[in-house]
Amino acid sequence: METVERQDPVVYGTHPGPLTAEQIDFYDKNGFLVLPAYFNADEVARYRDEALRAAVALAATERPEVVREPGGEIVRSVFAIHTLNETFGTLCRTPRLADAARQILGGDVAIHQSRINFKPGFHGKEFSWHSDFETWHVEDGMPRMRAVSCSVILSENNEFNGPLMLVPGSHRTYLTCVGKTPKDHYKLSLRKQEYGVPSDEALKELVDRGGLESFKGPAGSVLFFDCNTMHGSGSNISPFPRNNVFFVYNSVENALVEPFGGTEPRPEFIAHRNAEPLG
């Protein structure tokens, strides 16, 4: 495993946008940004039963947007939501989200992937370590690091339902993760990854340096953090469910390009290629 320090900027320029001079010192300081309860709960309500709703509507097709548990039915995730449902069609779009990306990337920004990620309780599994980048750049062809994701909590996330935790300062360091990524690697990676994920030794290095957080707070708090940011999540063995909608905002200066592993693009509904710049 080759640790390459960062190349890219964190932070594009001085668009405007919605976040503080701090908020943004900070996102480029630790490679992330909490803003709790930044939806009310009128919002989340709505949000929340439109995501539910649609995930019993898709559960019961074969559509490949729709990854489930490993070796069961339960849904993990439902990807491309923002094209499949109006309402998060409408949501990544919001001026208190996209602006916010807008502001960080420095410019217009487009959809690069959208997903509903569900853990319930008892039974949601573990998210591997990783960072996005890895697999974007070598699976996707995403040539630089200009891209942020956002995660919107619809349930309230604690220490006992598995919430995501986050590496600070590891969006400096990119780590390219051994072995060569096997043909539709995507079809097993979406359930569970084996493929792109650091060693322990690289992982223990980037937190004896940066140390460990974890994304903790009432329903419709958001997450911002950079495409290179380390992260994962354990499992759900508690009652509580843990639902985020995810959107990943590229810089429209950022197109993708031919993967850089030298495999088939992973499909459209998991990376927008031709995706258009958000009205």
Contents of the next structure:
2 protein chains.
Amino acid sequence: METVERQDPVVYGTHPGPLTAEQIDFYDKNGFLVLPAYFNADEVARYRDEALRAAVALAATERPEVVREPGGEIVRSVFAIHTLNETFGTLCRTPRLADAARQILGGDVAIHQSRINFKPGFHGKEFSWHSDFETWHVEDGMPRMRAVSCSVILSENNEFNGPLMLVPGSHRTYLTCVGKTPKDHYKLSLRKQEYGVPSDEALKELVDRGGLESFKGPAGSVLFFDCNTMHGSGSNISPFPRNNVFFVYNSVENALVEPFGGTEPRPEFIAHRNAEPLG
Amino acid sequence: METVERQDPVVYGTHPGPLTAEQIDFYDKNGFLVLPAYFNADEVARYRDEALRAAVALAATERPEVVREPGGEIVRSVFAIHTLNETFGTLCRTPRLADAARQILGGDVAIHQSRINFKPGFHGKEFSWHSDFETWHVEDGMPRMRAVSCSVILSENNEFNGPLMLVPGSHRTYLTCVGKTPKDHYKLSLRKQEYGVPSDEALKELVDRGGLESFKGPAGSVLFFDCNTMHGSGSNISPFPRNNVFFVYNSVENALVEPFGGTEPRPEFIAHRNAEPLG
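Moving on from the form predicted on its own, please list the structure of the form predicted together with another copy of the chain.
After this comes the whole thing, all chains and molecules, with the earlier chain placed first.
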């Protein structure tokens, strides 16, 4: 594993948007930003109901967008939800989210990936430490670090149900694991990440420098995090499910090319190669 | 699975000890009590160093008291540490711990079980929900609910490293799983509990009533919890190890008899059948 200092900006230009200068500064420094209760209770109840309804309907199909828990039939994620479902197609375009992404990335954006994540109560599995950019660069052909992930909490994330943990400041370092990725890796890695994860030593060094933060909050809370921020989550043995919607906004100036790892591109529903700029 | 209301007291009599009336009331109501930084930094540093020293020495042996992580050689626990190591033999007798146990249990106590637990950073496994009494009654022949567990934190327990979670008030309900325990179950269950665990529905009902609490605090913090309090812990993917010493104090009026599940008694190092009252 090789360690490289980040070459790209974190915040691009001065596009207008809903975030304050302090929030932008925090994001630039830490690689993430939490907006507690960004959507109100009524709004988020609608999204939660729709997410469950859509998941139940799609779970009955053999669609590849539906990913299940390791060793079980429980639905873990539904990908491309913004194309499959009108409510989430609208949500990813709402100015509170899309303009914040434009503000960070300095202009027009497209959706690189979207999904609903269900971490069930009692039996939610852990997800190892990783930065998304490593995969998106190597397997999807994303050229530069100019993408931001957005997670909207649909049910309370608390200390008991395996909340997302992030390493503040880790977005400034790129850990390369290029060349190790097996063919069709994505079929496994959507369930359980095993390749392209940092070594214990590399992770410890990042945490020694930046500490750890977890993304907790009531339903309606929103997290923006940089494509290179190191994150992971522990298991969930609590009775509380942890459900989130997840959108990745990519700059239109950062459109996908051939994968840098030399493998076949992943399917369109995981990495939208032909994404239109959001209107 | 059957649910039975607890028949035994939680706090027995009025034996003098270091706990205040408010602390005793809290314990009686919730089934646990946290004493933050009960030992000071110098004291706990000595215990931590000795625990690591003892574990390294014992890991090189084939002693049955040494239990390793599932699928690995990493030491997870060392049992009977109060008999194997003088420092911990002294610690379990220190009045701050032993008199608190006497105060709760109403008189003389003996050690039913002791161990050091190491939950390693990065790869610490989860431990399913369970109440200890179920096992101690069925597999060890502990007659009544008259035992208290004591956990001393050797390295900070925080929200990131899979702290012990407890269900307040769960000590008032006994969930029986009698008759399911396979022979030599202990060899597996010390690594990963799979039998004698509550159903998702039963656990959800307990949590709906009592909520969840986690045992977090700096090194030197102490937790007392009732033998029938439901507890478990998630995985630890953080770089921070989580190391504790664990003593189970049993009333001398609650000495072990033949196991109620009809199986052979577990080995002496897991359940001290011939324990002397602590002097």
